[in-house]
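Just the one chain here, laid out as structure tokens, in the form predicted alone.
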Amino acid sequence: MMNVLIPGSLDEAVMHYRKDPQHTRYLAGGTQVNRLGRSQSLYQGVLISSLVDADIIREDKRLTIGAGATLQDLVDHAQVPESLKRACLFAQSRTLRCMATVGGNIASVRDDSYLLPLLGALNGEVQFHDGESMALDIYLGERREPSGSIITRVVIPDCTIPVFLERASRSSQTKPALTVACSLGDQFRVYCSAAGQFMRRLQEVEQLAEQSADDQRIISLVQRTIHPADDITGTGRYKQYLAGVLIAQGLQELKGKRKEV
């Protein structure tokens, strides 16, 4: 069974965490935690739900998620964009998305996240208790080891850019192959998550696209530039070529958004 302590603020959370990060997990939703065939005996439960925040605000172009909001939340939200809410329902179960808290799926930087590629692409910024604030980008690189700190909120400056979003897997229940997504906001942002694979931006990617018209050689390029493993949803070579395919369709898409405008 799990010891679980229940703070009075966040930074006794945090206090809490810090005496001993390796056994000892934050709580919100607790889907990551309870994972079909995790360890349980292991963890220390610091229970966070209570103290962040659930609020979802939409100020003109600008959509403010505290990270205490789940993904039914946002599925349910009037003014949050089609693609944050398609990326949500990419978790069929509804029970699991009324568990599931924004901030969780962040933090765990999981390499089959729904919606990871889609926050990186809408250039999302993540808040921490403590005040401090990064790019999504830096948070994964930086932040892969967790240092205690909490997320508090995500901030998308500007979340009606065209967006292409995309998920492959054997089956809607099963583990995805691999999630893409692409967006045109000043500049194209192409973000590919998969096996083996954790999130990363193609920037090489996005420059070619700016350059040049031609799929195959956006597909070749993404297939030099991820490397996913093999697994049961396919070989790292099938999700290479995969991964190109999509993600020139999405492109192809964004262009001709762009010519409408």
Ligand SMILES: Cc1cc2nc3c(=O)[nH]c(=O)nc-3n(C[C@H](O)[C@H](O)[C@H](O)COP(=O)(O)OP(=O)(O)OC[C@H]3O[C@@H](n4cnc5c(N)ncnc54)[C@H](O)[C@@H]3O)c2cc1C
Contents of the next structure:
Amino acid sequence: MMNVLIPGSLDEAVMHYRKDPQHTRYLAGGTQVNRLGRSQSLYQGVLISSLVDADIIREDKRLTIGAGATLQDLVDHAQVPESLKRACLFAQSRTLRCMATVGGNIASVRDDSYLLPLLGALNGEVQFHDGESMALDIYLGERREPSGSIITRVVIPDCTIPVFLERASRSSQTKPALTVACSLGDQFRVYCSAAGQFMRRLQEVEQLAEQSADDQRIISLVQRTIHPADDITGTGRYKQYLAGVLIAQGLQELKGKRKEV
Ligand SMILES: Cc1cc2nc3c(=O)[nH]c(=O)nc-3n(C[C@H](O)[C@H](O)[C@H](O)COP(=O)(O)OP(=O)(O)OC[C@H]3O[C@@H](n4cnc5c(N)ncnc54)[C@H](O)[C@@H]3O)c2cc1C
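Output block for the form predicted together with the named molecule, input the form predicted alone:
In what comes next, the whole complex appears, and the chain from above leads the way.
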């Protein structure tokens, strides 16, 4: 059984967390913390679900998402872009979507995250309970070891930019082999995650895409850039190839949209 603390404020929640970070987890939707097979008895939970903002606010192109919003909240919201709804629908279980929060998804930093590649491609910024904020890329780079900071919001500065999003998996409910997300704002942004390959921004590929329209060169560069593991979803080499093909396809589609503008 997990011992659950119910703090009265986010500051109190952080205080509990920092007393024993190794054995403490926040409980938002609880779908990651309480997963079958995880050893809940190792942890105490600090319930934050009622303390974290769940509002979703669209102001022109800017989208602000409260970290307490669930994946289903995003799917149901009229002003959330289709790409983000699609990422949420990668979680095929409606029950799961109604529980799983955006903040919990980001903080879980899974290599098969439903949201992280797309939020990266959309240049997402993460805000914290203490007023600090940072680009998602920096958060993921610096904060893999949890410091106890509570994510309160995610801000997407322009949610109208064209994106390409694909997730390859053996079935809708199994772990995906990989997820790729590309976007075209002022420049290309290319993100890929795969089993054993934590989500990465592929800046070398972005640069090549600006210079060359040659699919084969892009596929080869992606193959050299990411290093997924062999597992039940496929061999590492196959995932390298698949990522190359999907990214080349995504970049071609986005280049087509650039020409239309
Ligand atoms: C059957 C099943 C399959 C799943 N498959 C996937 C999958 O393919 N991809 C995927 O991404 N997820 C998957 N998940 C995990 C999970 O559903 C999602 O990642 C979900 O978005 C986690 O959100 P949560 O609110 O439930 O997090 P919780 O379980 O409440 O918390 C998860 C972690 O995030 C931290 N945390 C929570 N909220 C915050 C916050 N606001 N600020 C800082 N830290 C916070 C907690 O300390 C904890 O470490 C799966 C879960 C199940 C049960």
